[in-house]
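Only one chain is included here, represented as structure tokens and corresponding to the form predicted alone.
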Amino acid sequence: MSVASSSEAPSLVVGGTRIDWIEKGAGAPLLFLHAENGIEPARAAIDELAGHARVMAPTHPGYGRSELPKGMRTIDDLSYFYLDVLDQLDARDLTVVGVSLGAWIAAEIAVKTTARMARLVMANAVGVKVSDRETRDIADIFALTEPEYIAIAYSDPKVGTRDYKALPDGEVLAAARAREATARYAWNPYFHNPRLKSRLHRIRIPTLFLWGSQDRMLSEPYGRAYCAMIPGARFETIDRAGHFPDHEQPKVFAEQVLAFARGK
């Protein structure tokens, strides 16, 4: 493993990339794959799962610090890169956690191999049409207002609004970052995989999906739906929180995937 440390953050060096890395914590593997809106937002659910687990969490190219490839330009590349990832941390016996975009991420890893994975958790995923063509199941977050869409991502639009003015320039540029490498990852088709439907069936590991109960999002029949489609998945709500349940509510999430990675 190839992990460079400097005085602003550690990163990883995978296949010449550098990424921005947080590993903290002890105990069992956790991979943690932050949603479209950056891994600020989720510091809090990674502090409380590094209470009990150790717990790597990247920064997706694109976002944030980390470089991006030229031609990464897809979820599924992003996968790839992603087992990269795996192969060059010989990592063994993992839980993967994905929100949102991260958890899209997580089911194309995992359709092509859990080798090195025990569980996997999608909160609040996207990545799958369920409805027929002419129904929107994803509501289109680059055609809403900063307000509209904080409103129907979270159960607390307090939680989710920023006073970009009073921001660190770190901080703002991250957000921006975030926004265009999520257009370029999710634009079209939007925010799925044609093909990723047909390929669930093959994640044959341990999966359970959370979903924040007050998601406008997505709805809760698109989130059964999903996980409908990997064999023996079950399906949790959290209460009080919507598209984001990471962030809305870190120490319950943080509870129920722990618990999921006991076993429980």
Second form
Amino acid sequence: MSVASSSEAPSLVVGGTRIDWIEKGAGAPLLFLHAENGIEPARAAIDELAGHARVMAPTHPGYGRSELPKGMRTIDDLSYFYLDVLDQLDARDLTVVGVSLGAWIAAEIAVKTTARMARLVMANAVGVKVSDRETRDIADIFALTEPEYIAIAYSDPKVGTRDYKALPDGEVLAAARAREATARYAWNPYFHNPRLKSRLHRIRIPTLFLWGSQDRMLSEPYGRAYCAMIPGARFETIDRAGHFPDHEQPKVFAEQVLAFARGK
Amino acid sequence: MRVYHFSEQAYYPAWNEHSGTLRVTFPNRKCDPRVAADLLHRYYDEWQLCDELGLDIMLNEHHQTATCMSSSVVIGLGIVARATKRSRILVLGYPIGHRPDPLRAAEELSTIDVISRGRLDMGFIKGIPYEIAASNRNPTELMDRFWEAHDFIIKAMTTHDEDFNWDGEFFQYRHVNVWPRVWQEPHPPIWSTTGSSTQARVLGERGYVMATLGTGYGTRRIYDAYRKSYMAKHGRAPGADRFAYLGLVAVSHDREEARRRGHLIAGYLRTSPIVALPFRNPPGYVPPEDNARMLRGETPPRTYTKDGRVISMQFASVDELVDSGVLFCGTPDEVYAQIVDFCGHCGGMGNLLMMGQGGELTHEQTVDNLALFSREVLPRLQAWQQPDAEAAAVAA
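Same protein, different state: after the form predicted alone, show the form predicted in complex with its partner chain.
What follows is the entire complex, opening with the chain shown before.
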């Protein structure tokens, strides 16, 4: 295994780029791709998943303490980075789970090849354009204040609210890096790749769309339309969760993912 | 010293009709095109007057805002290039990182240099945060785009014998050959703006004219950063002509009238920051370390008085603005004394970017302001001996 450990956190070096890398649990392999808010909010869900699977959870290039290779600018670039990760690990029969921007990465990987993947979970996924050109499918989060953003992204805003004065320096810097990295990858076209829709038919592995049903950054009809673009994909909702169901309902989220991973 | 007259070309009649933002999302329903036409003609009349008064001219652009109607500065440059004969014409600036097509920018600026017979000063700027919405340019790569556009424009203006190819990260062309070619050789002087010492060092290395705005008696620190890197690169001190400062100017023989004018021009400072919070700091506009500090509620002060007090430009009184060197206000003698005191404090400053019109200052007040300044202040500033450049650079 090519996982290197530093004194601070385990990391993985792929093609000269060092990223933070969580690996825990035992069982069938599962790759978790975090959302645009970074790895920290997903920790409880990762722990739940690790109770029944061998979870691998990278921090995307540009987020947390992960390096950002020069010239990496798109989700397409990230998808090739993760294809290299999977080759380096020689991963097999993976369940790939992505939340929001992480789900977009997962879709961009899967349209290229699903050779190393058994199943795909897309939670509150972004990545495609559904409505007409004058309808904003995805709320412009960069035109909102943080409290306004939290109010539409969470079922319970208290879960998403952070007290930056009380957080450790590293987490505040990670929040700042997350906002910048998300803009780098998703500014324009806004949170989607206009080419992706015409490629989704290539995903022919069992796929589950999980949807925090109180998401007001994305709508459920958006999620259902996206789901219909992948042959045979299933749609399930998670109640009392908004845009980040892994953060708001980690237990329920993990149960639904694991049930699907077991083939149910 | 050169003095450039500047106005934001504000649509001030709508200033009181906003609900929290004068920029980006302030509906253009609030703009009456007939009123806008009268105002624009008036502002251009004032610039034409500068040509007669011996003042130079500065124009800029902003987008989607009642604080500035110049949304495409090349239009204004074209107008004044044709309507004036003597004034230097400074664009400060042209936000080249936002433009889709730097070849077009090179063509526009070359044409203006030719129409004006070599009077163009070419200010390239990053653009303030609120401009991102209008171009939808990715703010995380704006500076990389800026520098590639800069390199391209210089190459396009200085290549004369054959077309050239450009396969850059952001821009691609196969046959670049700009007609007409620039009047000034090798190209019009390059200017830029900054508020940071980091960027000042970059501009110092390149030797470009560096302008600051609203930095008041904190300006010296930024100038000194420029001086150090200029010295290191060029082996000599930068002259005062490498430095520019934007100050508000209100002058009258009647002190009370001068203060009234100062207050009206400062309407620019009171309205300029009225913009919805999220547009003030797009992601990637400043480094993550600075954003982390802002998340913690720590924002560095920007404007200082001479005795070190911090002021808010938006809410400051006329006296505070004068104390901080943001506004030069009073009788001609007082204004002259304030400006040379400030220049001395800066270690030399050779280009005053004078906001001689701002906000609700009327045409009549503006004409009087400009005429009195050019008659009784400008000649003395032109004769004033700048501080020794070598001594300033050594002290830096």
